[in-house]
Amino acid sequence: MSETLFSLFQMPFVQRMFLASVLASISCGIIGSFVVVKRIVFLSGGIAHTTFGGIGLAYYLQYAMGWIWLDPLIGALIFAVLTAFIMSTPFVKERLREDSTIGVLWVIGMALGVMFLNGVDRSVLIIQDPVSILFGNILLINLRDIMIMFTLVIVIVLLTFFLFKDLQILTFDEEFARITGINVSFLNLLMLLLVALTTVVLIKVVGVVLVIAMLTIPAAISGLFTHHLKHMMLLAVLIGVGTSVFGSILSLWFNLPPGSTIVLVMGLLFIIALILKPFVPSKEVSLVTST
């Protein structure tokens, strides 16, 4: 078995798979911690599902306009960023409840994706199987995908590093952030944009439908054992790397769907962590004041 695994690691597509797992885990560990603590999981799910429309649009433009350069991840990024802007626009926020806005954008994005993909003649243009778009297939990641993911992760890390304290205050007490002079509207928009970027990074690993799982489960597990935000992020990254790599190995070994296997491994670890939580002493530390 060890020799077989070693031989698998020599294959370029497997190496890309593990590199993608690490990149995805970095982004989901950092931004997922904000998402879990700020309790915007449903909002993140809305952004994730609208990206299906962007993926479908990219494929349709490749077919109809000959824009082969328009990578599906770029289409997903456009829709994710556009959704973040719409959700944070005062015009929309003043007229609709947030959950209503999310629901409307969620279904519109999914419907557009179906319509665009249906308009592509698959005898002319080879497109990714819609099932793998929805549930992920990390084995299909190519070098261009890795470059896009790497660029997005760098942007996520840099923005979080330079604006960490303001984002931390916003996450735990928006009213206090407003009183201290922080531009709350801008930071809320930035938070959604970071979620949008992270969503695009995760799509190739676990797919549109399962993005919300990878975005929240590692952070939720780490939140059981630490109340220090930076430690929570670091632990979430490590959990993400470990579970995604282990899930990928299981999917290769037993010929299972990679995205679903990764999420199930994360879910199993969450259940174990929940059971072990009462037996693990933790020091209560303020998330807001601890840096």
Given for the second form:
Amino acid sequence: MSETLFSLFQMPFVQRMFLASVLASISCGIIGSFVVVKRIVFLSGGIAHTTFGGIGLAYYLQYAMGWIWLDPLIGALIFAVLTAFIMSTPFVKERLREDSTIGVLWVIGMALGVMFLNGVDRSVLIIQDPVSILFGNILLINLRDIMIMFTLVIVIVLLTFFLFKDLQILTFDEEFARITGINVSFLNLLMLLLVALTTVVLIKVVGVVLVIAMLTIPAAISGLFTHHLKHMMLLAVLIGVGTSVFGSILSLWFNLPPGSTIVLVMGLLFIIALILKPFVPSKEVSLVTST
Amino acid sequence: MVIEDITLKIRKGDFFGIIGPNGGGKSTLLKAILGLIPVTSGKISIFGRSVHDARRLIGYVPQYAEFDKRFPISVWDVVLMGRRSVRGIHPFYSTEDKQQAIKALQTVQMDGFKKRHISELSGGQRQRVFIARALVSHPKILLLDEPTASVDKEMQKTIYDFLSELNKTMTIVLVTHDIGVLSSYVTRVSCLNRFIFTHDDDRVISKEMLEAAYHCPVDLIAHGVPHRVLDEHEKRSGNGKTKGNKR
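Now show me the form predicted in complex with its partner chain, since the one above was the form predicted alone.
Next comes the full complex, and the chain you just saw is listed first.
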């Protein structure tokens, strides 16, 4: 068994799978923690789903214009960032109810994706199976995907590192953030942009529809046992790596759909964590000694 | 909430109470002073400066009920937040910030609770932590919104005693709907219910003020004393410097 596992890890696609899991978990652990404590899960879900339109558009332009260089992930990135901007415009924020805006953008993004993909003649251009776009296939990740994910993760980590203090104040007490001189509307936009980037990192791993699982579940489990935002992030990253690697191996072993397997492993761990929570001493298990 | 036609002068060194019924615009007034909501007409000046320029001079203690108690944050991190206005966008807090945070925690006698999570505190302790967060940037004025709303009677007294002590070095303005708790602590009082009624020099809540503010018989509020004079208090040498002037 251990030997077969070892030989498995020598295969390039398994190595890529492992790398993708780590990259995805870093971004979802950090940004997912903000999403959970700031209660913008639904908003993040909206951003995630609109990326389907971007992916469809990229494929369509590859086919119709011959823009083969236009990676579907870049299309996803454009749509995610655009959605984040639309959500943050004063016009939308003041005139419309937030959840209505989310609902509208969500479905328009999805419908556009279906339209664009429908317009591609698949005998001319081979595209990724829409089901694996929606529900992810970590086993199909190529080196180019890894490069894009890596770049985005670097941006996410750096921005969060340098703005952590302000993001913490913003998520904890927006009114106080305003009083203390933080540009709240700009920082809120930046928060959504970070969610947008994270969404793109996660798409290849769990797919457009299941992105919300990776953004929410590891952070939610971690939040049950930690009392500091930084600790919450760190534990969420570890939970993300553990569950996504374990889920990928399971899917490989039993020939199951990878994205869904990962999500179900996370969901199961969440239920177990909820049951175990009362038995865990209320003092947090400290991962980092400093505050 | 609309509040209209208000003129309010708060002097340096005041312990100023703004009372009024729920929905009377007390929080609105505080938020206007903090620059969180725009004023459609008239102006607010704080030590002669605009609301925006004077932000750093004000420490604000919001209603404690407004916090998510599950938020993963320790007492220490909450207090450090107060240094943001001094520190600016810089990514880390300095040694100076940390020293000031310890000092502020000592002032509110919460320095033993540094590492506690905010959910592990009693209402009174949490309130003191938020006061420490306001104090850590060395404000000249402390604004408090219902500081004793969810605190038991005994802790109320402790907090007011503590605020009285602080009042020796800074101006304090608090709003509350509970006249009872103001008792002997405040030096001046206004009643706010969309319109404002202020007694300028003596510490008197007049029958007219209360009736106008609460639209109900005064006797119910003032415990049967129609013209209730707040307890004698050490006379202050308010030098008449204008802090707020809202019209």
